[in-house]
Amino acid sequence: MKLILSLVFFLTSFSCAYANDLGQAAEKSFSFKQLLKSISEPDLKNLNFSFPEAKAEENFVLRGDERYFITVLASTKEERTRLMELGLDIQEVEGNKVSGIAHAKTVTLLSQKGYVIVEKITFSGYAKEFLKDFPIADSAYHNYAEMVEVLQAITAKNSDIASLYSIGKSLEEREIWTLRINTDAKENEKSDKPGAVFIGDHHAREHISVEVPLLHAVWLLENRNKPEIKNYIETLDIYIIPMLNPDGAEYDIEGGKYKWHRKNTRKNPDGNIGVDLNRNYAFRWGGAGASHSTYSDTYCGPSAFSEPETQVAKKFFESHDNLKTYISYHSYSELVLYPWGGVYEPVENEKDRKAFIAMAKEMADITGYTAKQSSELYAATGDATDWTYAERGVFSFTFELSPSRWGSGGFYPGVSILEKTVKDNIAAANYLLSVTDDPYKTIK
């Protein structure tokens, strides 16, 4: 299915094709239980895939890639921030060491500046841990077409309260789909109800960040008649955007092999691919922790909101004055992060700061994650949660989903981790819905 489904109909006219697809989707079943079963017990026998047998060095997609996974000595948040600015995409912080992805030019630069690199694993070698088959091994994950198919099906079955619409297009003209749950308003219609938004996949390789909001949407609509969920649906305006970076997500799995791609697919003037969408927002853009090197995984772009995807997000938030809460899903590290991310100082407004801490702690307790201010790890300017809080007053959180470490699977943990991750994070998201009407009630 993953190699057969065509994306052509998504690029045709919306009014005709979408109506036809929605009608067909109504005939299909995508229950939460069914999706969880496919996650836990993927049916690999009936998949019609055949890759020619080849030696690892012949089959390895990242042969010739100039990036490394490195571990560097850095004991303070200021040192970690400087490493980010020099181009290291930090994934793990442990004691006096950090680990992450760096281009060969960054590795050379770090050495020249005296940083101690204690471990370096090449992407262009033949390390088995870097060789991943997709979609066979991870068939439960949803690519772009499959995600849309699920969204269409659940919308068709719940058309009285759910609407599915595009809030804009990506660089390669893919629609950025949004599921809205509201008893009184459809698509872009105004609503006075307090709003909550859940966005996945700012970063292409973080495929688990698509699954959590997507299956949350399925779960909410299946459980719409439970008293607690019914109350959320009747009193709130809920938006779920599972894939903000569809071009990058599709590029990362193109050809059946992961590419470890983080950014969108912008072709920069020097030939390097991509802009980091979560460094491209305007608030403190291009400052601490941002890289201005196009080869870096954390390249912030030529200017704030230079990318179609972040422009779409900007327009969405600016056109919805009722939004109160927001989760931006990422992976990995098992963290619940809150502003500020771009500076080391805490949120200045004491009432807001206390509410952030209270909500983050509760969601961390639910998931088993760790709650902290983002910049306790390192400063990173131009991210979504800082901008949405600073410019729109939305209580915004970054979730770094499971696993906790690179050694547990990193960006590509397989299917075994999905069921628990999805269930835990649905519970956390539902908690956020419970306080969306008044986030300050968490400190009353």
Given for the second form:
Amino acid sequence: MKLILSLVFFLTSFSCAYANDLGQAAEKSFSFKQLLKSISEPDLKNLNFSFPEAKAEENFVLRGDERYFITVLASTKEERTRLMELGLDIQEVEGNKVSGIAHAKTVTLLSQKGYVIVEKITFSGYAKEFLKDFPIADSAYHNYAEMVEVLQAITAKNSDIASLYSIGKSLEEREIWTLRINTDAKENEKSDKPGAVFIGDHHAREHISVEVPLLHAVWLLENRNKPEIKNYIETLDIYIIPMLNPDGAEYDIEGGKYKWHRKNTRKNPDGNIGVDLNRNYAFRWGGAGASHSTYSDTYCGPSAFSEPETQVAKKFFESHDNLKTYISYHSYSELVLYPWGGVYEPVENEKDRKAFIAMAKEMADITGYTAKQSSELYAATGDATDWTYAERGVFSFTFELSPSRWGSGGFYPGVSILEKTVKDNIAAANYLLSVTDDPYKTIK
Ligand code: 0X9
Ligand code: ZN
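Could the form predicted together with N~2~-sulfamoyl-L-arginine be given as well, to go with the form predicted alone?
After this comes the whole thing, all chains and molecules, with the earlier chain placed first.
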């Protein structure tokens, strides 16, 4: 029975997923309200498959996963950076404790070095044996095919100002889709208008970082006639890339159970999977806060820009001279971070530093998040936003979206958190659009 159901589900989703024709997609329409409603209250009854004996949530231990969520004593940013280098993927900082994900080998290393590990837990999660999708309770989140479907539909409906194109392929050859909003230029055509970029999901398991830019795109196009939005659309060049790491995102949900997968799906020569895309950019690559161990979640890769996904991002930023602002979405912790991330020193250029702080504070006020220099958390080299600022002069921010803690859901907070997170972050992103014409006006 399970087999038949899974076959029916597979065929239905396969035919939907690959109905990649804009015309067909246009028949389906997605409204912001409807999407928000569906992400707030997933309509389990209307899904075209049923779950005979499966419960909504079923705990299990991820078999074969040698990682732990640990809490270690460490009180300074220097100590936190050192922990990152030893392979701990820090997620939370509270007083003299830091928590994050560590491979068993890192746990041993930390103990040998005398670090005090005060808590160590194995992963558990939702199990759904026959889905190749999000667990049912989180079905409102968009997987790759569903994201493409939404992007196609909204582009088709707004084809006078929106274009959808691939800026390159992932390692497993998935297209990295980009929705561009520009009244004059389409796809790769040159534009002299000031540009804003929003990128989600450098990190596979941070699925909420896909929802925010995706829903922002829907919202912008739906509200295109509001005077303020109309003005942004007419005067700016807006790029929304909701899923930079599609292979990782799909791998994380494959089998309907979360794998806590962060990196891309590179098979390293020793068999360990993945390179951390947010350690793979070239600026100060491989230094502070990056791990050179393939088993670590913060493995920076064999060389800078070794990965197709970061190469695609590099090419994208290098081929557009007009880009002024950028948000790289991550989760979780509720932070608005600005450069530098790789060193503790502040940005040298005073005007830039002041503008960074002014913009970050404003966006933190709007979202209720906390603004700080990235390296206050821990130093990490090879991240996206240091590179885009250093090499391309783009005012670049890393957002750590909701929730604030592992205990409130961490990477997998469920659907209840989505509505507020999406709405607050659309407001913050719109603020960034409002200053993209001249980021320095924030300090005038
Ligand atoms: O470590 C990262 O790549 C980002 N945090 S996450 O939990 N989403 O992985 C933060 C990057 C910010 N940069 C620095 N702290 N340097
Ligand atoms: Zn991240």
